[in-house]
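Starting off, we have a lone chain in the form predicted on its own, written out as structure tokens.
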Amino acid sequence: MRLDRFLSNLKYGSRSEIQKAIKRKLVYVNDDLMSDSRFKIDPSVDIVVFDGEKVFYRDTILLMLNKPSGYLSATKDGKEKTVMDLIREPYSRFDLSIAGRLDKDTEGLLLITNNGKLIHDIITPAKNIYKKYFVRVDSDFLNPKVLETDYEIMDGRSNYYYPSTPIVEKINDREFYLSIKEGKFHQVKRMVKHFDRSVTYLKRVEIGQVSLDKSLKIGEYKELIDYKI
């Protein structure tokens, strides 16, 4: 990859600004001062230093975030806070996207990555990757297993559909775990509402084989290096 493209992709400036930085002798590769912005590098091997700062790079970034309530699952929004506002350098320099969104008032496990294939694998129901939620409802739900039966609810476009059979694990009369393969708009809330209950608290705790790290406080995140979805 060209040096100027590499640095520009990581938001160190436009290509013309990178060229100016090189002329100002601010860019090194493997301790060699650079004079040509077109110099080819291998980002996974070469060490790049920009204005005294070693440039952090990974081909694939995967972050686990313990999402707080009140944040939109969006890369940006002109009016409201988004989960990306919680991400700091060096990760904020990457073009990150959300792998399976959560409602604004829902907490818990959110995976953020720059890997498009990984996002597709996580959100596509055909991949059979379950998302597990802790659910609390407003009144006694003695048999939440009825959520595993066949019934219709609406999606985000006001069309009726049959949700795929979930997995229900009862905790007590008002709390249970619900695992689903899909991620339709307000799906968990609409499934529960179909049986005349309302969700008062919702938290995602697992995506596939990835479980929310209990040591992560609300709003904190960490990078996952060795993982299996």
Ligand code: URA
The other form holds:
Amino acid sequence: MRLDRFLSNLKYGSRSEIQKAIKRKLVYVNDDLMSDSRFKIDPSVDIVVFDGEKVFYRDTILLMLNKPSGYLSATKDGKEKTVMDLIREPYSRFDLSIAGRLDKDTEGLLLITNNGKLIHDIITPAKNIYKKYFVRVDSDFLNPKVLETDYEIMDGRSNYYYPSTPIVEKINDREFYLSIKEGKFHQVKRMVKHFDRSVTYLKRVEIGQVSLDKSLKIGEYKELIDYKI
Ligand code: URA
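The form predicted together with the named molecule is what I want next, because the block you gave corresponds to the form predicted on its own; please supply it.
Every chain and every other molecule in the complex is listed next, the one we just looked at coming first.
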């Protein structure tokens, strides 16, 4: 990859700003001072230093965030705080997207990545990846197992669908875990509403084989290096 493209992809400046930085002798590759912005590098092996700082690079970034309530699952929003406001350098230099959004008032496991295939695998129901939620409801729900039966609810486009093989694990009369394969608009809330209860607290605890790290405080994140979804 061209050096100027590598650095501009990582938001060190526009191509012309990178050229200027190279003229000002601010860029080294493997300890060699660079003079040509078109120089080709292999980002996975070459060590690039920009203005005295070693450039952090990974082909795939995957972050686990313990999402707080009150943050939108969006990359940008004109008015409201988004989960991306919680991500700092070096990760904020990457073009990150969210793999399976959560509502503003939902907490818990959010995966954030620059890898489009990973996002697709997580959000496609056909991949059979369960997302597990801790659910608290407003009134006694003695048999939440009814959520596993066949019934239709509406998605975000007002089309009806049958949630596909949800799994319920009761904790007590007002709390249970619910695992679902889809990630439709307000899905857990609408499934619960179908049985005349309202969700008062919702937290995602698992996506496939990835569990929310219990040591992560609300709003904290960590990079997953070795993972299997
Ligand atoms: N289902 C919901 O209703 N909300 C979420 O945030 C996630 C799943």
